[in-house]
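Next up: just one chain, as structure tokens, the form predicted alone.
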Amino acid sequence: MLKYESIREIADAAAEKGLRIGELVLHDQAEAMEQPEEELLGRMRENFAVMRQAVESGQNRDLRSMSGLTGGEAYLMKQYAARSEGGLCGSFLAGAVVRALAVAGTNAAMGRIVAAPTAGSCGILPGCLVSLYEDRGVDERTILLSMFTAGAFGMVIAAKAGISGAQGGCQAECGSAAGMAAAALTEVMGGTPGQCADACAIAVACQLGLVCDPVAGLVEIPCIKRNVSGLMIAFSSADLALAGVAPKIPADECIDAMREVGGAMPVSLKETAGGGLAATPTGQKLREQVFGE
């Protein structure tokens, strides 16, 4: 049985058995939980359905957060993408951005989402996978298996470094989500277990040091837009790994570095709204707008 103590352990075990990581993890979890694999796949299918629903509901032009600070971002991006033929990103990536914004917006509006791995980073994995499913026609089972891959990598990151913004800054939330999504994307596109690990390493490395500075202490500004940047990093990291571009620093060492960097961050930059964008004059005005003097 897997210990989920390192990315290398998981990737090497999958390669040795000639399996995709998702297949290996599904087998392992079914054995550990003493439940049929199809039952576990069914649960993951329910999670994916929630993701798709959040994508749908989050595109409502009238959607607003409880604070009133955010809402409608996904609708605006969708309209822009439609009139500009996908804008600078192209139609596929623009659609993925819309989905990431939609899920993050649903979260801010107190809707139902899947924490992947956290509510603050909930738009990254769905934005990636729902786009492959709906726009590229990837079959559902392949998507579901890749979610097991993402979950396994997330378990390692949580154990080695942490996934809480209060513990490690936004690198622990959006950084972790980008690493998980990059691995899942790589697997869906036919990458090897080793390439999945490489994609995760690149994504994590690209978000090291990202602070958690929510304006007014709410998971809205800049959190919603950081879901978009995390999604773009996930896609680019997967493409780099699939192209054979090596990360040079292994995934496990990148995660160790994330833990070290998170520990070095001051408390003001770890979800306390005491620094960064939250402490700017405009950030303070927005806080007063929500909570008063």
The other form holds:
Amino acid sequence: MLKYESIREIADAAAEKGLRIGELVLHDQAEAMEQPEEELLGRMRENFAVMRQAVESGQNRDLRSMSGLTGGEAYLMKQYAARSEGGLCGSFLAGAVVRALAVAGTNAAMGRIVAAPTAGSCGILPGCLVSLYEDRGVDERTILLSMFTAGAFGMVIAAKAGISGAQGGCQAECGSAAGMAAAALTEVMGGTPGQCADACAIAVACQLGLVCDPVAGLVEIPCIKRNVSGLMIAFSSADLALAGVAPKIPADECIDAMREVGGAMPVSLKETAGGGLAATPTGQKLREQVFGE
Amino acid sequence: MNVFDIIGPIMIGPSSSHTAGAVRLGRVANKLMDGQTPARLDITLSGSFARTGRGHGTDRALLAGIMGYHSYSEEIRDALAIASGRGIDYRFIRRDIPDTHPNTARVEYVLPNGERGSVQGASIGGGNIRVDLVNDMKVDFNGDSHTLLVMHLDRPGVIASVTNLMRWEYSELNICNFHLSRERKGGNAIMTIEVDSRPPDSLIADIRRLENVTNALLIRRL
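And the form predicted in complex with its partner chain, for comparison with the form predicted alone?
What follows is the entire complex, opening with the chain shown before.
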């Protein structure tokens, strides 16, 4: 059985057995949870279905968050992408950005989402995987298996560094989500287990130090847009890994660094709304707008 | 931990601690009321629940949980209207309860037959909860294990009758934590019993039939 204490352990075990990481983790989790593999795949299919529903419902023009501070971002981005042939990013990436905005916006509007790994970072994985499924014609089973890869890497990050903003800042939420998504993307595109680990390392390294500074303490500003930047880093990290541009620091050491950086971060920058964007004059004004003086 | 703790749970946003955890706290009250619709609710929001709860829908989430909805129920968004529709007279009080976790809520209920009860607990992150007080008696469990709450009268032999029942009729159950609390000698008391595996539903009915037991409920692991 896998211990989920290091990325290296998982990638090496998969490579040794000639399996995709997702296949290995599915076998292992079925054994650990004493349930048939088909049942676990079914649960993951349900998660994927909820992700796709959130992608749909989040594109509504009238979507608004509970506080009224945000809403309609996915709709605006979709309109822009349609009239500009995908804008600067191109239609595929622009579509993925729309999906990440839709899911993060659904979360802020009290809609149904899948925490991946957290509610605040719930748009990154669906933004990546629903795009491959809907726009690149990847079959569902391959997607579902890659979600086991993402989940396994997330378990390692949770054990080694933590995945809550209160513990480690946004690097622990959107950074972890991007690392997980980069590994899943790499696997879907035919990368080796080692390349999945590389993609995770690059994505985590690119978000080290990112603080959690939500305006008014709400999962909206800047969380919704950070789902987009996390998604972009996931795509670029996967492409770098697939191209053979290896990270110089291995994934496990990047995750150790995340823990150390999270520990060194002041409490004001760890989900307490005491610093960063939350403490700016405009951030304060927005807080008063929602909660009063 | 398993892979579905990371890719999951399916939940209503926006916050696992301020929304999903609040639903779960509300559900403890729902179980205490045995699923009945209360006539009246006084819900105290303390700390961060009081300050940022409105933007996170904490009030709706608590109310939804009290009405028996789950952290994935879309009804959470409309919980205020649903509660009014059911004739529940609810009020929210924003007041800091001293010496408590920053995300603490207290629910006091009155049932249509006049019976009263209360739950106080905290949402401690990631949708996990810790229950501190039931009917103002100290309990302490966090929902990491399956937890039985047994309300009973403080009489000799009640603990033995509960644990003997578990030993002889449900021999696969292993108790991993036990806590007893009482109002006063001979008065109301509560056992908090955490077990390693999920008990069958029949256990609760069997415990409720024991002498001097006034109520029993099961709070399943997250």
